[in-house]
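To begin, one chain is listed below as structure tokens, in the form predicted on its own.
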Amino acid sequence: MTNKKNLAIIGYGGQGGWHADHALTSDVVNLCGIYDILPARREVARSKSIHAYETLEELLADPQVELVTIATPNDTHFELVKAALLAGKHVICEKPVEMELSRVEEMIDLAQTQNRLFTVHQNRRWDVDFLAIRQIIQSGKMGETLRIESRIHGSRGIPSDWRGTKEHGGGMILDWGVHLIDQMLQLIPDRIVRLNCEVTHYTNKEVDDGFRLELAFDSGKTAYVEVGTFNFIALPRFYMQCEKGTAIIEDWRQNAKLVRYKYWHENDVLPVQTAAGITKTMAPRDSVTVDTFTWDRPVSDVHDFYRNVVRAIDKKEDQIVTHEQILRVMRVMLAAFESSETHQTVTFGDGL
């Protein structure tokens, strides 16, 4: 039986409201209340019978509060995380936790000094498309992974809020990139030896509204991560090449489709007529040499993140999103910015 922890939320915008809604029905946390710098948002919380602290200091001084979730714009995280840790609270911070590596390291050091749990809300580890790809890899049915491509495409540009401004930590590398990079490093945990990144500014000149990131690992595996906000026809969410075949997820709402070969060579491959001639190399496979099947979407509960946090506080299990993982994702994002700014590949001599 897990002892519920008393939770308070700093920031009651879209993401803070999401955290509050889940906390209200949680089996592992009790929602003590929220604080937002905007009085109107505090009133919205009260209208839903949620306690709203009048000041940040009041929230942090509340002895009942054991755990704080910070759901504010990226540029405010550093001071809020420090204040909550110094007040003796365990801390969950929305991502990206910061834009400077040294500040992330300072937060981690402070958490260890205060003997408090500190982690980042990497909620998209519970996305069913990601979980399906991970299950396929772990099953071994497709053999060794060779390459994974991960994409998120939209067509509405960057939302007209702080996400479109540099000073507040906007842009797609820091917004969606932090999710997809974290997912990819879970799928391919090998050391990165080089990366190359280019960004787009189709709809926003101040921050990147999209990026294309290529990763090479010391194992020989490669990965590609792409986010676009000016794509009116979306490319597949996941595309994975393995030693025994290919897997694809067109859309997060669909099952994965897998094609696995049974026999590499056919006795007699018939050439295929194309517009400009014939080809044997690109002749399609048939059911004699390949099996085609689907992989059901996994069952997922994103609140398992909070369940893990509470159990980790009680020393019953390790926290899922570790300090090492937080730092590694941060280093990859910073290297992606460096690559895009210098138009050069970034290499890591000892691997990353």
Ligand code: NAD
Given for the second form:
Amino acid sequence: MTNKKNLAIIGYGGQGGWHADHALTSDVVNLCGIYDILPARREVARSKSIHAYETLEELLADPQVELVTIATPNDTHFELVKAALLAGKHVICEKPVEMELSRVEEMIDLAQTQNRLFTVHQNRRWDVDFLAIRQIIQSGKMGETLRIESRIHGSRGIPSDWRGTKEHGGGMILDWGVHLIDQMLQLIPDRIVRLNCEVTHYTNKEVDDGFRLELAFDSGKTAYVEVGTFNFIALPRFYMQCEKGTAIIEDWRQNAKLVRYKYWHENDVLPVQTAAGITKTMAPRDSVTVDTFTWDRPVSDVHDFYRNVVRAIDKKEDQIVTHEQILRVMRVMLAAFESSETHQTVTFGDGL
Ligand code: NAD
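Please supply the corresponding structure for the form predicted together with nicotinamide-adenine-dinucleotide (NAD) (the preceding block corresponds to the form predicted on its own).
Let us now look at the entire complex, which starts with that chain.
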């Protein structure tokens, strides 16, 4: 049996509301209350019978509170994480934890000095599409991975709030990028030797409203991560080339489709007509040389994030989202910004 931990949430907006709802149905945390800088948000909490602390100091001084989740705009995380750790609380911070590497290091050092857990809410490690790709890789059925492309496309631009401003840590590298990069580094744990990134400003001049990031690993594997917010037709969520074939997930609602070849050589292939010419190279395969099958959607429960945090606090298991991973994702995002600003490929001599 896990000892339930008493949780308080700082920031009761969209994501703070998600954490609160989640906590109310959790088997590992009790919700003590929330604090939001806006009185109106505190009133919303009270209207739902959730306790709202009047001040941040009151929340941090509550000895009942053991664990704090920070769900405020990105530029406020640093001070809030530090204050919560100094108050002796364990801390979950929303992503991206920061925009500066030295500040992430400072938070990690402080957590270690305070002997408190500190982690980042990388909830998209529980996305079923990501889990399906990971299962396919781990099953070995498709052989070694050669290349993974991970895309998320929407058409509504950046939400017209703090996410559209640089000052508050807006833009898609920091918003969706932080998730997709984290997922990719889980799928390909090899060292990164090269990275190239281009950003888009189709709907927002101040911050990136999308990006295209190419990664090369020391193993020879490559990866591509793309976020678009001005794509009225979405490309597939995942596309993976492996030694034995190809896997695709069109959309998170759909099962993965896999095509694996049985015979490579096909000497008697007949040329086919395509557009204004003929081709043997691009002649489609049939069931004689390939198997086509689907991969069932994995079972996933995002409550496992908090379950892991609570067990890690009790020293019963290691935290899933580690400090090394948090720092590595931060370094990749910073290199992506550098590449997009200089229009140069960033290389990592010893690998990242
Ligand atoms: P939001 O604007 O909906 O809510 C932020 C809330 O924080 C607001 O109610 C605001 O009044 C409050 N706030 C601002 N400064 C504060 C302070 N100093 N102290 C207390 N409250 C303060 O934003 P959001 O969508 O909830 O995003 C919050 C965080 O959650 C961001 O870091 C964002 O990147 C992250 N997020 C994560 C996910 C995910 O899936 N992991 C999804 C959405 C947002």
